[in-house]
Structure formats: structure tokens, C-alpha cells
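We begin with a single chain expressed as C-alpha cells, specifically the form predicted on its own.
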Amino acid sequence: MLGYFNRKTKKGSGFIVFIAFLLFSTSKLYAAPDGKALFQANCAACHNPYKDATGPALFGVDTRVPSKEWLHKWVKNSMELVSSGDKHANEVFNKWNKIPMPPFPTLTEEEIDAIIAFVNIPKPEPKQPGGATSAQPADTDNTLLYAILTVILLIIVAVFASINKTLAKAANQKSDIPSPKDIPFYRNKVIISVVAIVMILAFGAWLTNASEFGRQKNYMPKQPIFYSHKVHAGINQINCLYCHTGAEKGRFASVPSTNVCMNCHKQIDEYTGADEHPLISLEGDKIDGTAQIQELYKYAGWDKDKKAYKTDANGNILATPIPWVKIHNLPDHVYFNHSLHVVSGKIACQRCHGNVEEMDEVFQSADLSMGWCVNCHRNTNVQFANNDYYSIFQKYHDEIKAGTRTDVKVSDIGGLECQKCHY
């Protein structure tokens, strides 16, 4: 009887686990579509919820069309509606310069409804100036205070030493014990030794700093446009490789041209995050983010009001390159390949450039010296797993499998050879 009950219990437990798995899978399968993610992936290139861009503003779009079913058909294939002679479809098509909307046949009706629900969220009211703000403690430098306290303590020590010396002389006189003869401080061997050691250390520190000449660590030049990596790469989480496409293809990471910036800024023509993240320069000046976007438009040749590029008589766009100031510079005799490190070595951008996603103004965070690079090659483990680039090092693969080796450093595969970086 007990065995029968155990068998029934095991079968029942298995059935319960199966039902739980089925419910979990079903809930995942039929999870509500993420309207924001769908909008950003499919619509954001041409539409803004609250203002006209390449396409019309989408806020309240479901109230401006004949029906929800019509809207589903328009999103899935707008030109099919236009070619069918639909009056409203042709009105929209003609109003927007007969630019066809790309079809989205893979979007389900539920996903389209989720996008509509997202764009119908009312625009948040901007915070009024003069509102209550939490006071932030200002950063203070206490170096001067510490210096003054140090001097005061040294004076106190000198005073007590003088008092001690006077008392010792008085005690010796009372006991008829001769006191040692005073030696001038400039002839005192202890003082001379201490001064000599301090001077040698100071000269060594100066020599070390002098050898840093030309490495440009902490170099932060003034750029023609205040471009905040914190806003773009940090807050909005734009991947580094979206702008710096060359980093995984060749030696140079490349600086994006204005048309890459305009992929987003055709729609984004003002900076609305000043309350949450005000733009402050290194000198403490407040930066107008919207004005910086207007500077971009000047270089790109973009007419904000007409939402079109300015052209000359021959139809050429009146755009000029932005004269960005290069920050990270290596000597001409040094070879560095971005793709070798990013793709083959799988090194994160922050390893060399610092936490760029936290910088409003980018600066050179590492000294990029030969010693810095060599130490990285000595200490960095090569990522052998699922990396075809290192498949030729069969010996190391065999040793790792056999347990005779735990890791492989860059120095083990020629990372310290002179000709790797100098040629």
C-alpha cells in the first residue's frame, strides 16, 4: 500500500512539475509586448511620439485614423492601402511628400497595440525652475587646512623640544653635570642626513614625472561641440560600436560623421534631460544641450524647420565635417590595432579609455605608455574559449585540458615581442 502511494506521489509530483513548466512557458510565450522596446526598434528612426519628424507625431494616432483595423493594415503594409485607393491612406501619403512607410508584416496586432499604448502616454510636464531641489554638498579641497595644521604641529614640537633642552640644562647645572655643547643645526649630522634623503626622494619623484612628458594623461581638449558620452553611452546606453564602427574592423576606431549623429537627431532637436542630468563643463559653466544640437545642425547642413538638408544649386548637401580634437595619440613608431584587441582579444573599451559612459567630457584616463601596455600583456588572460583566433595554439589548449596549465597570458603568445608593436 505504501509503495502504491509513493508511486502515485511521484507521478503526481511529476504531473505538477509538468503543469508548472507549462504555465511558466505559456506565461513567457504570451507575455505582454513591450511597447517601448518595439517603438525604439521599429519606429524611432522616423517617428517621435510628441512632434513631427520624418513621419508624423504618433501621440493620439489611433484617434486620427478610421479604425484600429485600418491602423493594423497601415503598419503591416501601408503601400497596399495606398494602391487600393483608400482615401485616408492616400491623404497621409501625399501629405508626407509621398515617402512610403516601410512595411512591418512581422508585427502582430498585439505588438502594434502595445506600440500605440506607449506613444499615447502623455508627455511629462517639464519641471518648473525654482522648484525644490536637494542641496548637494560641494566638494572641498582640504589640502591648505592640512598644511596649516602640519606647520602648527611642527611649531609645537619645536617649542617642546626647546623647553625639554632648557630643563635638561637646568637639571645638569643643579647636579653639577656638564651639558653637551650645542651644535648648529646646519652642522648636525642627523639633520644633514634627513635633508639629503628628502632631496634625493624629491629629485626621484621629479624625474619620474618628467618621464611622463608627452603621454598626455588626463588630457581633455576643448571640443567644437559639447558631446556628453555620459548622456549617450551611459544614460541612453548607445553601444560604442554604433558610432565607432572601425573598432572591430581595423586599426582605427574612427570618429562618426555627422550623418551618423543625424540618424537620431533628425527627431531629437532639444535636450530634455537638464533637470535630471545638467551639463556642466570642467570650468563649472552650465551648458545648454539644445544649443549644442543646433551646432550639430550647422555642421550637418540640416534645416530644423523644413526637416530637410540644405543643398546648393547642384543638389549637394551643405555639410562640413566637425573638427573634433583627437584625444588619444600614440607615437608614429607604435602600431596599435583596435580590431585585434576588441574582436580577437575581447577587451572592453573601458580597459584603455576608462569609464567613458560616466564622462561628460572625455579625457585620456591612462598614460598609454610602453610600460602600461607591457604590464597589461603580462597580466591579461587570453580568452581561449570559443575564440577561433587562438585555435592555432594547440599546445596551450592541450595543456589546459590536461590540467597542467590554468591560463594563458598575452605574453605567452608573443605579446612582449618588440616587432608586435614596433616595425
The other form holds:
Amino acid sequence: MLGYFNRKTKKGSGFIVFIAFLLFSTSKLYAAPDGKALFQANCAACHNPYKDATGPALFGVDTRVPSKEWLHKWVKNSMELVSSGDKHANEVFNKWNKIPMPPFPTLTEEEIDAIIAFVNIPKPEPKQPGGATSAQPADTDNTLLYAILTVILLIIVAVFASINKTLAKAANQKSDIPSPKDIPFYRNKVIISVVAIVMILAFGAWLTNASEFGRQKNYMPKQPIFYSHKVHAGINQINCLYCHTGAEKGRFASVPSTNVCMNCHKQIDEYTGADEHPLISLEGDKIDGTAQIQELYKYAGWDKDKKAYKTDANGNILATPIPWVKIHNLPDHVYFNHSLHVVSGKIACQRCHGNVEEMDEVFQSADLSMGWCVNCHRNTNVQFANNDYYSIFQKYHDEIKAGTRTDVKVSDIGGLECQKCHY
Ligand code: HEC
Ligand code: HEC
Ligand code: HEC
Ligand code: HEC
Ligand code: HEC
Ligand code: HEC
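Cool, the form predicted on its own is there; where's the form predicted together with ligand HEC?
Full complex below, order starting with the chain above.
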């Protein structure tokens, strides 16, 4: 049981402020299509602006191709351009071992221009070591404040009690009634019961906080491979949905299979970013990224030198699944659905998971308590306009039209009903 919390880190509730800030700064991801979003969704699986990956680095690509029109044609259907005998198209195609780039016929010329403008943003200067963490907001733990308030209240109560007693005594003396004998406070039954109740409550509160009753805010288990989200989703800007495809489709975001890793890592067999972004584990150990990719190859059954999968006598690939340790766990009696929040609710991953693209090792940043879910449902507007899903709420549509209602919160559509979240 204790081992379970081994790698927990305490960062305090200031994190909520931090997440709100991150949400603010990352919510753009889901706004109107822009070059960055389009690049991440369509191109980032194979291209990086500044480094060769499955395809060439795209920074400054518009200056090395014949024309803007050539770029439009290439992105819409590169193979058409190659087979038409275009000189530059054939040069790149041959240089990149004739890997066909998929066609993107639905991208408009404006969208392609936006992508090119995005990849032409000069590479940001690497951050000064240590500078990255200084942005952490101050801890806003209120425990001390509550303790002081409680003490003040207790003093006030004691003062009133003693005034009351003196007054009663004075009144009794006046009317010549003998005062009851003073009982020492430690034998007063009322005081003893009050103190006992307060102590039980305090102990209960301490216990809940200390163990969080199975809740695991900040839980960061050690993973079988030191796989960095910062390297992948941050520095190399791979879209979250490239790996967590389930988040858009249904209940579970799901963790990618080894095949997804090998889409890129058949080519990328070393970590060259150690100077720019050294990898350090929570325990402070220096991690060799290239050795970690070797670990991936062990699970995938990939022979780096032969550039082929190892097989047994029957031709089956010698692969074993990577035993990732699950971080987020809701109790079985709670129902949570990703696509409802990500697609219909348009909530950015970061709002619930924190700034994952800044984390080398992922940890649970929200407490996943019932209060956490319910508070957000009370405060968050549903995307009501032009959403067919909500056509059944005619009353709200009428009220919005009549001007008597400005927004619809999740709680208005039943987001606080017990059976929506509980089986
Ligand atoms: C599945 C992998 C893949 C995806 C996805 C992909 N590309 Fe490519 N791209 C390549 C490869 C590989 C090449 C090298 C040429 C070849 O082999 O066809 C290339 C070449 C290019 C070139 C020519 C570069 C040069 O130096 O002349 C451009 C421009 C380009 N891609 C833009 C894009 C854009 C924009 C997107 C997203 C809309 C995109 N690519 C998505 C794999 C991909
Ligand atoms: C290249 C693939 C890849 C990309 C891109 C990626 N992830 Fe992950 N993610 C993984 C893998 C593998 C794990 C399991 C190992 C771990 O927890 O680090 C994981 C774990 C997680 C977890 C914890 C799951 C649990 O066990 O509870 C969260 C949350 C998460 N990712 C969110 C994100 C977000 C948000 C993004 C985009 C900013 C993202 N991921 C981008 C591969 C990816
Ligand atoms: C409204 C809050 C919320 C949003 C938005 C959200 N998640 Fe989650 N996520 C959760 C909760 C809660 C769990 C735990 C679910 C469980 O235990 O059943 C979870 C679990 C996960 C897991 C663990 C495995 C799984 O299949 O459930 C991954 C990976 C993950 N989320 C990735 C993402 C990514 C990527 C996005 C954005 C595309 C995202 N999440 C958006 C709340 C959220
Ligand atoms: C879309 C391409 C892509 C996918 C998919 C991908 N990677 Fe990577 N990976 C990269 C790039 C790019 C680097 C950085 C290489 C560099 O900087 O030299 C990298 C670096 C790494 C490293 C070394 C740095 C670190 O994070 O420790 C490991 C280990 C790694 N990847 C494991 C994985 C695993 C495991 C998966 C599957 C869950 C995966 N990768 C999926 C592109 C990818
Ligand atoms: C960051 C805000 C946020 C958090 C945190 C959040 N939700 Fe939600 N939830 C929403 C939004 C927004 C919607 C409305 C989605 C839509 O537009 O359909 C929603 C809708 C729902 C619905 C459907 C409600 C209905 O009446 O149809 C369920 C069920 C639900 N959430 C469960 C959960 C659970 C369980 C948790 C906690 C583990 C949670 N949510 C945490 C924002 C949130
Ligand atoms: C928006 C989602 C949501 C709604 C609505 C909701 N719950 Fe919960 N409830 C949760 C989550 C998440 C947990 C798990 C909390 C944890 O693990 O600490 C939970 C836990 C519980 C528990 C177990 C005690 C505990 O703290 O673990 C009870 C009992 C409960 N809920 C009752 C209710 C009742 C009664 C209602 C209706 C008034 C209700 N819930 C409405 C999400 C919800």
C-alpha cells in the first residue's frame, strides 16, 4: 500500500492556478484552424520543423522548392507530382528512399500557406537551465489560515463562556442563590465531549488528507521505459491524438501500442537532444535517451542493425507489450467518457491533465474527486450554439433567443445528476 505512493510528489493546490493558466495558454489548440494546429494534426507524425524525421525538416522549405504553386501541388498530392516527372519532386522522393507522402486533397491553399508560415517560425532559443521551473506559482495552501481562524474562534468562545459565568454568578449572588460549586474544566462533561468531537473530526480530516482515501493526486509511477512527453508532445510537437486516438472516439483515451512508436522509431534510433534537453528522472538520475530507445526495441523485437523485426521459426514477431503503469484510475462506480468532453465539450486535455507537454514523466495533476467533476460542471458553459446534440433543449434555445438566458452550464443539462456519473 505504501509503495503505491512512493513516487508521489506534493506540489500543493497552487497547481490549480497553474492549470487554469495553462488552459488559458493552450486553449488555442481547439480554436479556429491555424498553421500550428494543422501542422500538428496532419504533418507532425512525419515532419519536424527543425529536424529531419520520417520526412525532411520543413523550416525554410518554401525557399528550396521551385514555387509556392509547387508546394500547394505537392501537399495536395505529392505522388501525382512525382509521376508527372517534375524534377525537384523526383529529387526529394529519391533522396527520401521513395517513401510516398500521403496526399492531403482537402487542405486549402490558405491552410497550406498557414502550415508553411508556422514551420518557418525560427527555432526558439533553448531555455536556461533552472529557468523553466521558476514559473511555478506560489503554494496557496490554506491549512495555516484555517488553523489560526480556529484558534481565534476558540478563544472567543472561551471569553464568552467566562463572561457568561461571571454574569450568572453576579446574578445569583444578588438574589442570594448559592452558586453551584465550580467544576474544574477538565471534568466538565460538556467541554470533554466538545474536545473529543473536535479531535475526532481533526483526525478524520488529517486521515483523508494524508491518504486521500485512494485518491492519487500527483501520482507519478516509474514507467518501464523513460518515455518523455516533453520530448514528444512538447519539443517535437506530436499531437496528443496521434497516440491517444481513443480520446476523440470514445470512453478511453488509451495508451498507444508499440507499433505506433515504431512508426517513427524504425528511423529514429538515437536521442540527439541531450544537450538541449537533458533527461533527468524524479530521483535525479541522468537518463540516456538512446539507451531508452534500445529498451523500446527490446519490447518491439526490432533489430536495429538489420532494420527488421526479429522473428521466431514460424515467422512470428518476437514482441512483448510494454507494461506501462496506469496513472489515472477512477473507482469502478464512476462513468467517465473522453470523447464527450474532448469533442462535444471542446475541453483541452491540459485542463484535466495539466501541461503534459512540459512533463518528462506524466503525473496525475487533478485529484479526480467528485467535487472536481461537479465544480467544473457548475462553472463551464456547454458549446450550445449550432450543436445538434442539444437540439432537444428547446426551452434553453427559446430563452437564449428571447434574451432571458446568456449561457447554458453543464449543470443545466443534467451534469449534476447522480446517475449520469454513477452506474
Ligand atoms: C506519413 C508521413 C508524412 C506526412 C504525414 C507528411 N509528410 Fe511531407 N514528406 C514525407 C516524406 C517521406 C517526404 C520526402 C519526400 C518523399 O519521400 O515523398 C516529404 C516531403 C515533404 C515536402 C518536400 C520537402 C522538400 O524538401 O522539398 C513538403 C513541403 C512536405 N513534405 C510537406 C508536408 C506537409 C505540409 C504535411 C502535412 C499537411 C506533410 N508533409 C505530411 C512524409 C510525410
Ligand atoms: C508519441 C506518443 C504520445 C504522444 C504524442 C502523447 N502521449 Fe500521452 N502517453 C503516451 C504513452 C506511451 C503513455 C504511457 C506512459 C506514460 O504514462 O508516460 C502516455 C500516458 C499519458 C497519460 C497518463 C495515462 C495514465 O496512465 O493515466 C496522459 C494523461 C497523457 N498521456 C496525456 C497526453 C497529452 C495531453 C498529450 C498531448 C499534449 C499526449 N499525452 C501525447 C504516448 C503519447
Ligand atoms: C474533463 C476532463 C478530461 C479531459 C478534457 C481529458 N481527460 Fe484524459 N482522463 C480524465 C479522467 C477522469 C481519466 C481517468 C479515467 C478512468 O480512470 O476511467 C483520464 C484518463 C486518461 C488516460 C488514461 C487511459 C485511458 O484510456 O483513459 C489518458 C491516456 C488520457 N486521459 C489522455 C487524455 C488526452 C490525450 C486528452 C485530450 C485529447 C484527455 N485525456 C482529455 C479526464 C480528462
Ligand atoms: C511521430 C514520431 C514519434 C513517435 C510516434 C514516437 N516517437 Fe519517440 N521520439 C521521436 C522523436 C522525434 C524523438 C527525439 C529524437 C531526438 O531528439 O534525437 C524521440 C525520442 C524518444 C526517446 C528518447 C527520449 C525520451 O523520451 O526518453 C524515447 C525513449 C522514445 N522516443 C520512445 C518512444 C516510445 C516508447 C514511443 C511510443 C509510445 C515513441 N517514442 C513514439 C519521435 C516519435
Ligand atoms: C474541465 C471541466 C470538466 C471536468 C473536470 C469534468 N467535466 Fe464532465 N463535462 C464537462 C462539459 C463541458 C460537459 C458537456 C459536454 C458536452 O458538451 O456534451 C460535460 C459533460 C459530462 C457528462 C454528460 C452530462 C450530460 O448531462 O449529458 C458526464 C456524465 C460527465 N461530464 C462526467 C464527468 C465526470 C465523471 C468527471 C470527473 C471524473 C467530469 N465529468 C469532469 C466538463 C467537465
Ligand atoms: C459529475 C460527476 C458526478 C456526479 C454528477 C455525481 N458524482 Fe458521486 N462521484 C463522482 C466521482 C468522480 C467519485 C469518485 C471520487 C473519489 O474517488 O474520491 C464519486 C464518488 C461518490 C461516492 C463515493 C464516496 C467517495 O467520495 O468516494 C458517493 C457515495 C457518491 N459519489 C454519491 C453521489 C450522489 C448521491 C450523487 C448525486 C447527488 C453524485 N454522487 C453525483 C462523480 C460524480
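Because the structure is a prediction, the values reported are computed rather than measured. By rigid core we mean the largest C-alpha set that fits within 1.5 Å across both forms. Numbering follows the first chain given and starts at 1.
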Core-superposed comparison between the two forms, residue 88 Cα displacement 2 Å or beyond
yes
Core-superposed C-alpha of residue 333 shifting 2 Å or more between the two forms:
no
